[in-house]
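As structure tokens, one chain now follows by itself in the form predicted alone.
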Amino acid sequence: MIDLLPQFLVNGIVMGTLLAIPAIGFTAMFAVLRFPNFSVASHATIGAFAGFAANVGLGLPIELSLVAAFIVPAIIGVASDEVALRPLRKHGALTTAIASIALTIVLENAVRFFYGNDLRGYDLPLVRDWRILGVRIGPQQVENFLLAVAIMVAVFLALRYTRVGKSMRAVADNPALAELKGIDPILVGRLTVFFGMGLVGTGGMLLGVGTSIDPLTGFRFILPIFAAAVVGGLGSIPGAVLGAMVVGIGEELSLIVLSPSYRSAVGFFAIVLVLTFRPRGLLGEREY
């Protein structure tokens, strides 16, 4: 297996790159909203169907259909948190976070009424990996993964340089003095959740294409992003591509010395590492 090391550094690279995309919407919500808001999960899966509607549905292309993965979860974030998850935030964050877990529950049937528990794939060409020293790799991973670190970039300058970036950054830092500089936190929460869901729908259809989806898609992935946030820092954007990276590599890693089916243990394992010896995760500043 040893001899396969270079083909799982770059799997595991790859991966860690879908991963770091819903990793950063879950950790910005978090930062702001002060609670872990695990509706992502039902959350990727419409990012992943809405971009099947529109990939299959529609015809559109793969880079097209992500403008749907990220606008239709986005939408539906904003509505489900109104309605569901905001009138509870004053019973504190443990309230909120179960009520998100049944939140993810409800949508998650939702889409299996409309969608059926079958499994789905992407519209895409039939064509060969490529292979370089020995590493074979698809053409598709290579777009996945450019996809994701453009979405990163648009990301970190949106946050450093836009008025709306700005306000989240002052809210998540400090939510009573950001609203004596005249900052609406109630505004800048709506527009996280908005910008976050949007996010965890993009990685939702990123994490489905080359695969297949079905209702658990999100479910099956809200281990990996949790670990990621957590390792990385909670609250800390940086924090969540270097987690998502680490359990991104780790769990191909993994494969050298575990059965695949065992791979998913990483991020828990991750999980206790990093509350054990740095609870504040890699990058993180504040206690949790």
Contents of the next structure:
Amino acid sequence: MIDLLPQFLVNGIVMGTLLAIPAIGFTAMFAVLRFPNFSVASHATIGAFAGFAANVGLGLPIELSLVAAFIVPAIIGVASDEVALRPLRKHGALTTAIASIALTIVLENAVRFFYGNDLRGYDLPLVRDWRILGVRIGPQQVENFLLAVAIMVAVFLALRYTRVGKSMRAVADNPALAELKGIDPILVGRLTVFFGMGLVGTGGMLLGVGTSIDPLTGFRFILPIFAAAVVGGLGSIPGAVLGAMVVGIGEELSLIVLSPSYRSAVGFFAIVLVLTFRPRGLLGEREY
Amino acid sequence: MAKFSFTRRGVLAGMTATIAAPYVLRVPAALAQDGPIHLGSLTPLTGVGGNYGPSMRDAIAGVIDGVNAAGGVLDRQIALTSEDTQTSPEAAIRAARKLIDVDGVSAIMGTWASSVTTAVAPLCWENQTMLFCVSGADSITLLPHKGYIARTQPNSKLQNDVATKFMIDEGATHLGWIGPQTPFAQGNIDNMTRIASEAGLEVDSLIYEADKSTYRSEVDTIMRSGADFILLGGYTADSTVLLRDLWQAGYEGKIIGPAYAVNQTVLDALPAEVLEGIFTWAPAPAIGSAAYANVAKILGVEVVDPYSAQCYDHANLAILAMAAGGSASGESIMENLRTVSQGEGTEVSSALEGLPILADGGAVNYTGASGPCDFNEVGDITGTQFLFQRIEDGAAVDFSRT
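Other form of same protein, the form predicted in complex with the partner chain, not the form predicted alone:
Now the complete complex, all chains and molecules, led by this one.
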């Protein structure tokens, strides 16, 4: 099996890069709002289906369909947060997190109501994988990888240089101090949910491209997304990227020594291992 | 505003009522000896088996409607209650409890997924309710079911035997098996390995985790083994992903999958070039039989799927067994199932044909839409036909029949 190591590594890097996008959205929302929003599962599904509607329904290319995959879950994310989650935040993070699980069930079934349970695929030309030095990689994988990297670069630049990004970082660091400085934490919270869920939806579509999507698409990724955020350090954007790579590559490399039926155990194992030796996560600054 | 307070008596009364509730709920059904006879259909109306459940239910309902129109059985009408398993053991257990405790059914018909049947079975035998299933896992009829399980689907060993021999006959030199963790996964691999070793062939297998959106690394692993004929062991969702990944990886060997997994949904979801040349196999209904014509008429179709044909048989067998035993209980169905399904009696293809013969004191041998419907001592059918199809230009075309 060791001869498959380069192949598994490539598969893991691509998967880790794709996982990083929703993990960034998840961890950004945690940093600002201070609760784990598990409704990212349904928003990833909504993004995948919004992209599907744009790609198959309207005939748009994948790159433009990603815009729909960003905007639709971003808007639904803000609306559902205002209605279902924000009123509960004063009761604590645990209450809000549990409510977010209920919300994801509602939204997932709303997708099922409109689209049914059938598998759906994007309108893409199907091509064989390339073989480079004995390692195979699909053209669509390469495109998805590059898109994911471009999105990550855009997120870093936005957080570092834009007014909104600076406000988000200020509220994440110290909400009370940020408010004293004239930053409206509620507005920043809304903006964070908008961009966070938008990223989650974009990630949901990128994860669905090249395979098939159904109403459980996002649910399948909730564990690796959560694991990536926890391993990297909840609230840390670079940590989410690092955590996603650890989980993505770890899941693939585990096949060398483990049966594929234990693949998801890698996410759990990574969480337990990191929390045992470094409770704040690999790049996290606060303990939770 | 009214005030509520807990008293010792109140709490005791409440606890007693809670414990007694299931028994009280069963009383109306038990006392209703003159009311309708209750039968239940428990098919997958949603979930991964949702493609099949509605017509399975309709086949059962059609048989019951016909018998009711002819006067019923044991001078009583039959009331059918249909529930949805959602192709989920948890949902199926809730539905089965409702069928048994509230509706008081004598038999539950049509459970599809092996995990669902395995979950529901103990409820049935503990409540003396007959369970007719279309599930394939070998382990099902090895349960301590006291005769309360009968399955019209060939068990997975018989299905696997047939598919493995087909692969060898088609010229395979190195067999592969790839599928998710299911109750029949390891059994199928062991069985396939035994048959292949008798023919001097190697087998490589891989059990993967279900519900993944990509199986690229699993495909790399199975391709590395050098298998030139791969048998898919999964369901529709994972098979769709797997077939696409195999094609993209450039796999050039042959592939065979169960027809319940590589079905029309897969044909619709994947491009024709990905599916070209893939074989499927399935227990085949007894095309050309009178029972097959009956169920085709009930459903208003020309081609009947195997599960609907089997459900037609479930309903006829339950009704005939009740008539032969002179009682509508689940115990009577269990005790008289083989009396009406095999032996020297007059061959019949429906309950409508058999009921007058039984009323006159005669014996019947039911031959159904799915095959002879002869059961061994543990409730497995002893034989059936299989149909192999090959996908050509995006459509499944008949290839051979055993």
